[in-house]
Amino acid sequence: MSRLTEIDKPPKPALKSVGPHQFRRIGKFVLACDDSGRFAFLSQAEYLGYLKGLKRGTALRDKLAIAGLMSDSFDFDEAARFAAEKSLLSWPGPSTHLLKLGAAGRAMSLATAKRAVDFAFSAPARDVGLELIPERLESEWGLVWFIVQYARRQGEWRKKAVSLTVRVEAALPARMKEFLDGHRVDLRAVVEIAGPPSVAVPGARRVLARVNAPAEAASGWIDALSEAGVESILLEPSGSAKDFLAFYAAALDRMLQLQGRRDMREERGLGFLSGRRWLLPGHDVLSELCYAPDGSIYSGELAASLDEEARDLLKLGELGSRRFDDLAKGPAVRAVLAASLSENQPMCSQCVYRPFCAVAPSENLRSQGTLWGRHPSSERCALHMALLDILFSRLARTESAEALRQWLS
């Protein structure tokens, strides 16, 4: 049972029938979920009928028992099957490796870039995922061009499929956008979403989008977005969080319209439903590692960029002394896995959405000066939740859940 949530005078539960669960209201419904995040929606009526305890033969009890919540038909083999899935047992290795070709006017060299290259393909995961993150796209240039030909070359050598993204703020020059296409290399456009719908960057599969806007201008930027041939986009906050959550309430609606005519992820919300901490963007060493221009490896982009102290506590060496299988000897990895882990949190033990979330403990070092966070009192642990709630809420309607459900295939 959960203490982050209420219901008016519930019952003792009946032991003998009822599951382990936690529950949360979400508007007129109550959503149950087990630990290994299988769940059910139910009305307050219905769930309050389960805790005292149901027949066999009804409907609702066979809907719970496929859920998993029913405690005197639980099937172990499926509930530790789906469990292991989605643990760190299946964790196939980081997904994104971002290199910075530039920081404070310092380009990357040459041989760190090979370096990073070698490094990321020496990583377990079967396909590698590699983003360029230039300052001066123009002065580096160069190294984009060797990075980009040498992880194709080093694909072919290690039978391993290799993804590039370059991330831009503005339209290419004619000369790189042939080459980047020519090289099947995706772009990974920064917008700024604070005004009236537009598109600064054609041809940008990828969006990371800032928002400071209004939820009424959701609708039309997720429609200029989509019609320039924007798949995937990643919402972060900029203004208000308040006014962020009506933005992301607003914008998931229209993709959800749109869906089957003009498909767009939203790519926080799809970590959170596939139930995999390393599909959760900027999720640190799980979902990404970040290498400087200087040669240094950090457990992610935004580690990379705190100040020197705490940017120390999350370096995990150096190019060309450290090998990928040497990372999970260092303190570092390892507290930062711990603190990944949100079995480890007191409060995420209670919370319903403990097997979908996790707040990367870069982001609880930047806001609240430790790696573990504290969560009942943190910004971007409410926000999780917020969202969540907004994401579950559509998935309790038969119309949205099965859109948001193709996001999984």
Contents of the next structure:
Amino acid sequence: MSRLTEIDKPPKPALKSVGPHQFRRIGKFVLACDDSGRFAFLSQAEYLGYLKGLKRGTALRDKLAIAGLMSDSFDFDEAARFAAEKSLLSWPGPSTHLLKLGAAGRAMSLATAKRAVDFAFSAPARDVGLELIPERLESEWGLVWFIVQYARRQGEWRKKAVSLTVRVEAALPARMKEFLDGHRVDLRAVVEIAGPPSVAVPGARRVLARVNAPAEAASGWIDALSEAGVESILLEPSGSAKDFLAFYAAALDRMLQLQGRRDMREERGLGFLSGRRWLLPGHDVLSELCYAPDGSIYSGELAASLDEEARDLLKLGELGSRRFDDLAKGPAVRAVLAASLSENQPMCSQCVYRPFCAVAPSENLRSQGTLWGRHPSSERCALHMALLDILFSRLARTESAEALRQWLS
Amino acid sequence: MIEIEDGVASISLPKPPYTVESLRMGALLLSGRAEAFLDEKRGAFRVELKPAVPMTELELRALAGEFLNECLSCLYRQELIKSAPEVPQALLAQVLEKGFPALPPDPLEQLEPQVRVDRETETEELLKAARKLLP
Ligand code: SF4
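How about the form predicted together with the partner chain, since we already have the form predicted on its own?
Following is the full complex, with the preceding chain placed first.
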């Protein structure tokens, strides 16, 4: 059964006025959205009236014209501006460079670490984000120490804004914390959300949370993390999808309630709402590149952790021999970008969320053995659709819509 | 359309709609799990799927089903790409055409070789100090 929704007995659309759009029923609303992601919420009766054709001068018609959904009063300039902002033409290149400092007991060499930083700085993006992923921080501390200082100097030399993050699973010894604070390095704590709320890594402003807890636990966790200063969280399922979605909805509601007092944003939700696919966390090439300890460049963190055969498909080259401007010439980058265009995906092309969503090709490869994926049976697509339903149902409510819009400001 | 004999699944597929490209995508999906052999006769393809480890008839049929699913997905995708709005394709083509231009070398280093030397020396010192922190 398709996850796309239907409307009972829709009238034949009045093509003179009804603009090209997709729709979806969410609760008692119908979400109508154009190709570039401009949207409006309507009641079912309003939507049927829209399809039949609306008289000029009605408030609904004006609202839909502003959302670009009326073809007879279409603002082409505004539509072009909006579409260009969200299209690949505005893509600044991958903005997060993930350095895996160790894997399977093998640490990156200092020479490779330097090459990885040089490679990240040769990218044209104005901002460079480096996230260091140690396997055993204590023995890889020299790498962190070097990368942080070298990247800061490179930022000054090349006049780029640099954001540095170290991923950690436990509280840091004081000397490390002091060094990282002194060099304005953020901590990203990996947290298992399972038992009662706890803050394992004091001082972390970002959290990668693997959720295996019921919805009732959500408020307590969000309160505890936001009180500890966490500003940004990425929620990932680690148990059942149903429980995760209930947790996500409750956590989102709590974040929106706290907005203005203790702001916290969910990174995937923010990526969806931005309509810029390169802001979706973990999206191969569009949002990230990953460097393995042996100097291999992969399309993303997940790609670097797949089995050897799949990994080879998403390997983009080697640090030292591959230059940044050669990347687009490689078949892997071309395949990844083509597979990321949801316009080319049969189910996405009919889905109202197409302007906001894309499943990372490495995720398709992991779960379905193909870069393109088969979305009708894809668990990731099902998850994205459910998450987008949750987000858009909050956008349909005035109180939460304002708080969500502030996420984007 | 799927015949199972001696642990091998044989599938006959009419030439339109199936294309070599769609069969290739199907074979790619099975890589590591089975070998795919292709024979092409007028108007039809014949594909043999030989699993890497012996499979029961049921498992082999499921494998062949997976292969066919991927072939169909690929065909549908190609149809869709043909009829999809041209703008996203054109944008992608433009992005790939342009490549990912790297940042040009720092003009200060180019104009003033001493700057490059100083930076290299500073980096060397950092590396030396970092080496002492490694086990
Ligand atoms: S992947 Fe996203 S855009 Fe595509 S069908 Fe699923 S929810 Fe819709």
